[in-house]
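First, one chain by itself in structure tokens, the form predicted alone.
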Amino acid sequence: MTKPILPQEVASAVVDPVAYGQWETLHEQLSWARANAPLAVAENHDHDPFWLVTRHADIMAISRDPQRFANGIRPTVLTNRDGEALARAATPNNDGHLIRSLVQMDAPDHMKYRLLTQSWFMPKNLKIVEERIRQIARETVDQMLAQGGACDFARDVAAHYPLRVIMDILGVPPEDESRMLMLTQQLFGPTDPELNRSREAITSAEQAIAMLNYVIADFENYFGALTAERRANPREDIATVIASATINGEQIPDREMSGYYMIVATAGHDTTSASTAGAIMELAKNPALFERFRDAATDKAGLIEEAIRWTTPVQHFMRSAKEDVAIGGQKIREGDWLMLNYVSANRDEDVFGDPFAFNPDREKNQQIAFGFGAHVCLGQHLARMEMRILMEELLPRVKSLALAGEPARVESVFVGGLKRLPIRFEAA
């Protein structure tokens, strides 16, 4: 059977931090393939060529089989074929992650190390937390209503409140956030010139390899003293866990323990800021809908499940066939390699009535967000109690919300969402 190839077009966007940025070009093209081209493989002059996986259904078959998807054989994240190379060689094994975190892992450690902090993330155990992230929340929305009637809320608020939250969980010091948050930034935005390490445009492998080993060894070297501190002086926090967990009857390996702090740290918050700003965004630009959740008697989980999938903060992940397989009528062989993109499969006709249409009153919405299957976000409970706490505390008390300016989206084809959302308010 002959392999089916995009459109150049539609090959290149998908590779494309800018187009990522852009957003409405990227969901024009990704929308052609879903319609024509729904499993094919995308060619790109820097990458090795993949399957793009377009649909809700392929998506979710590949995810529920870790047995014959790998993610540790190849990056989880799309790596050019330079990067990779580099990457290879600068690893143990040439295994080419540059950082071994769960999303790295399969069978048998992922479940072995996921079961180390899972119980901290489940809903019976967030509620021990829920009026500390109350708390939180209330001092955020006072530090929003300071700003006189206007503001950037993805800067200073939506990046800011789950940073706290999960610093709050994890052990990290208040004085110490603004260093989290400026190296998750670095990590999963150095394609962005706005965001990164340099401030400038990336132009080649070498220079983005070299910018994120400067990035992790910063993480590591912070991460390396609180482990020291913890098992000197045991806290009830996820960092003594970490620091004082076993596997197998012994202690975690330095680069494992590095990877399991830099993902509880990194994805703790820059996505569920993602989410809550493209919650935001959309309130502003409907003021009906406002003055809907507004009130306190609203129930705000379909909002926040719609905003999840509105935004789609992380936009893919990367999968390595393990062996030959059939999926979507196409036959994958093994070692090939596919991009999951979820930025489509939440967009996917099939599944969502008028998916273009932001709209909270979904009936049974399916995003796939958070992922599915054995990998699905370990976090994913206190991303929901985070937004459903937030919404409750800040929409009672402002009595009007607008767009203030252009919202700007981060050119990175990783974990997006807003980088910018000028709004004003006024105060109830």
Given for the second form:
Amino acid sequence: MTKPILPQEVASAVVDPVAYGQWETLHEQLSWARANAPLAVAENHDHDPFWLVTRHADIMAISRDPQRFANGIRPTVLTNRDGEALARAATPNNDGHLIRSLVQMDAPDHMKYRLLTQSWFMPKNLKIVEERIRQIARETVDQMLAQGGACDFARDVAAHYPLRVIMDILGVPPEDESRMLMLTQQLFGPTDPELNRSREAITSAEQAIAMLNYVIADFENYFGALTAERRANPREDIATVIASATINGEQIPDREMSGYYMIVATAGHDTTSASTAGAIMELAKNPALFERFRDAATDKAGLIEEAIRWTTPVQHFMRSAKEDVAIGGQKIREGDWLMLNYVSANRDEDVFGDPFAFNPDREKNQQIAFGFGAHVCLGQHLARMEMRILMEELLPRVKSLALAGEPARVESVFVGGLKRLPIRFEAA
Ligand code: HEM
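Next up, the form predicted together with protoporphyrin IX containing FE in place of the form predicted alone?
All chains and molecules follow, beginning with the one already shown.
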């Protein structure tokens, strides 16, 4: 059977950071793919060919089968051919993973490492940090209201709140937060000229790898010092759990240790910032919805779940086939690389009625923004809780909310969302 090949405009869009910045055009291409070639190969000049997986059901099937669709073999985030070759040359065993965190691991390591912190992120444990999070939410709202009726919600509010929460849980003091924020934005959005370290567009794989290595070295220095400190003075925080963790009776190696800090420190805020800003954008556009959710008695769960579907902050992850597999009517060969496009799956007409409408009243919102299966987002309960608490604290204190300019999205293929959301508001 020959492999179906995607039209060039679809193949080009799904690898183009600018297309993710202008998401309407991207959605047109993804809708076309779902209807006409839901599992087909994207061929681009700079990238190895990969299967673009656009339907919800196929992404679920692949995600629930980590034995056959692995994370550790090829890059887990789209990387061009030169970038992958350079990363392989720059890493131990040529594995190409500049960072080795949960995301890059397969069985048996993956579950051993995941279990070290998993209980911290379960709803039962999160109750313990709920009051602390509420306090951070209140301070965040105070600061927003102090801005006197207008702000860039993405930059001034959404970027800081989840960062404070995750840093608090991790054990990083407030004075180091701005460094963490800058590093995360560089790690996740290095293609966006407004966010990368040099403030110029990255034009070559060498430049991208050099910048990423610089950012990773910064993280490693920081967390190396934190580990030493927590081993000497243990506390009730995740840094202490990671610093004192053992696997098979041994301390975890440095590379995996810094990878762990990095994934917790980074996965936990730009993502939640994006879904929080997305929720506020929709409320700012729709006064009736805003009125409804301002009421303290209105349950916020539907709003939160729909904002997460709507924004899909993590836009894709890659998997690699460990053996030949038939899926979605196609024959995937051992070694094939696949892009799980969550942006597309979260607009799948087969799963969501009227998928391009923002509707907090969906009966059973099967959004797949947190992924699925063995690697499903470790922080999903925390993300929902943070968003709920901020909405509970913020909405009743504001009596009007409106857009005050054009929102703008991050130009990144991986973690996306709003980088600018100008709003006007009146304190209640
Ligand atoms: C993994 C999305 C917030 C920590 C993931 C994955 C996705 C995702 C798509 C990969 C799932 C898969 O491969 O099946 C999101 C979104 C968030 C969010 C959309 C916010 C709205 C958080 C938070 C944390 C976090 C607050 C806090 C620590 C992690 C970690 C992993 C992960 C550690 C790796 C899990 C593994 O590989 O076993 N997330 N995430 N995320 N997320 Fe999140």
